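Just the one chain here, laid out as structure tokens, in the form predicted on its own.
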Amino acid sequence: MPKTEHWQWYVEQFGPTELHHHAIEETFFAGRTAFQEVAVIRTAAFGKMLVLDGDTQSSQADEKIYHESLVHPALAAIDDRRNVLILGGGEGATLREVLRRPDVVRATMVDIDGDVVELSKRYLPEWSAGAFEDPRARVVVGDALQFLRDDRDSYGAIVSDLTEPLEDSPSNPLFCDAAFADIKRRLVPAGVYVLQASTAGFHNMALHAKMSRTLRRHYRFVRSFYAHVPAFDNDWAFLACSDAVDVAAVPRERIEDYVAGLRGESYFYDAETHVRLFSLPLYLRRELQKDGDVF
């Protein structure tokens, strides 16, 4: 094993006592864009990754995991796929896993940050995997904000991929009564949104809890799902929200012909895998019982 002193390090801050360190190999790119820090580089475990603002997005060795996880869950549970909306998702993954199913007529990727669509288009093309390229695809550079407040079209499913909604993130004020309520505007009336929803740690788990306690504000089922995302060293949860879908619910044999039609092979996500990511430990059940902050 090479010592320490040869390496360069990337060290991400989960908190004021926790940190995690990357062993960098290779720097692709470094700076700042009109909205954030970001970094491209290749790390000694993970492979190439991408990290915002200091905080880890992705990483080549696991991105499946988290992509997989937030978009066919969702998907699985809806009959309207025609039309599909995703909030964020720079990298261009979770518009590859969207376009993966055939069903898909249309698209339509809402991120703040050309550059960063642009980096990973030059540095992360596996992300994508010529996702851009697809003619289903709308790529829109501007607010998603904006973007739901003028937008007319209907989705079957909305899936915000979108950075944690932390006081200095550019996609905070898309975590708010106003903004949930333009969303849920814009879906089906079958329709399911799922975002990301930040960590399901024992001992991080409150974030995730407050942005679950908001949306039973807007929804009739609000699921907290979950998975172990190796890059991230934390369990990353996820919530799909619906009137109509419970989506932890979603019969075996219904995700077992969703994977089925899906293009490509699956890494992570089937249908035992989906009753894992919503079997939740019982200290988070109790966590979102509990009455607490909201947005």
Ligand code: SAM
Second form
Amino acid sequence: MPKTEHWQWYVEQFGPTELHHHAIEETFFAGRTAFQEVAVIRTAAFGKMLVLDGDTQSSQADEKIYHESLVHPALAAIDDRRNVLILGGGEGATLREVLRRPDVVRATMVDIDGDVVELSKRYLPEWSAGAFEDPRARVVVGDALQFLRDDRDSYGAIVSDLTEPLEDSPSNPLFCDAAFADIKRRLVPAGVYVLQASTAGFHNMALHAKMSRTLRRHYRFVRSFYAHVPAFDNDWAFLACSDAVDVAAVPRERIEDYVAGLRGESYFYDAETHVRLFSLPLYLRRELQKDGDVF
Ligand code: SAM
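Show the same protein again, this time as the form predicted together with the ligand rather than the form predicted on its own.
Let us now look at the entire complex, which starts with that chain.
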């Protein structure tokens, strides 16, 4: 075994009995903003990483797996992509993926923490890759829930890239019936609401199932999908919600056309990956069918 003593470690605590260790090569920033603990580090295994309140948000090595999965199945499913809203998404990578479609006329990103956005611009420019300077991008620093309540616009897609809704997280108020209704009010009738929706790992899928159960009270189609994200050391889940379109059943030719219309090269998502994202193991399908908690 190689020696480990000389490293400093970032320890992500998954639960009372589960710790994941990452050797730190460099710390760019570590401190507290008005909303959360922030660390921007470079790890030996995954390159640069953003960590909020002790949770890995994304890593240089595999952020495209997460961000392409979050954005593209939903955008492939809708016809009208002119106006897209992003809730959270501080690193700017969700914005980057949305703006890869030339038919997006305006992408509005609302993140509560201007310091996270600025730190991402400074230390993680690979994530946004110029998206913040795109004239179609509108970045609002503010609470997404307040924004949804004040805004009068309608969006073809609303993409939620918020932190986990833990008790003391600023994202927590966006996970309840009232907030889900606020989100739906801003969606066009044929639109899709897609969200990062916690883990789909066999030992910690309860929160995902709770989100799904709650959202099924609001939408006709609520589809779970997931990708393995190595830096999270977990299967990461998403939910695609709509009254008009079943994102799990988008025809292959439609996805091929959509992907062909993306600017730049994709890393993870195409028509083949779409099928894999929505193909769920039996244990997860069973969990989703169970009765249980709602928000
Ligand atoms: N991939 C991520 C994960 O694994 O949880 C989410 C990434 S992104 C960095 C999460 C963003 O949500 C952060 O920048 C945070 O500031 C933002 N956020 C949390 N609560 C918010 C709120 N109420 N309104 C707007 N943005 C919020």
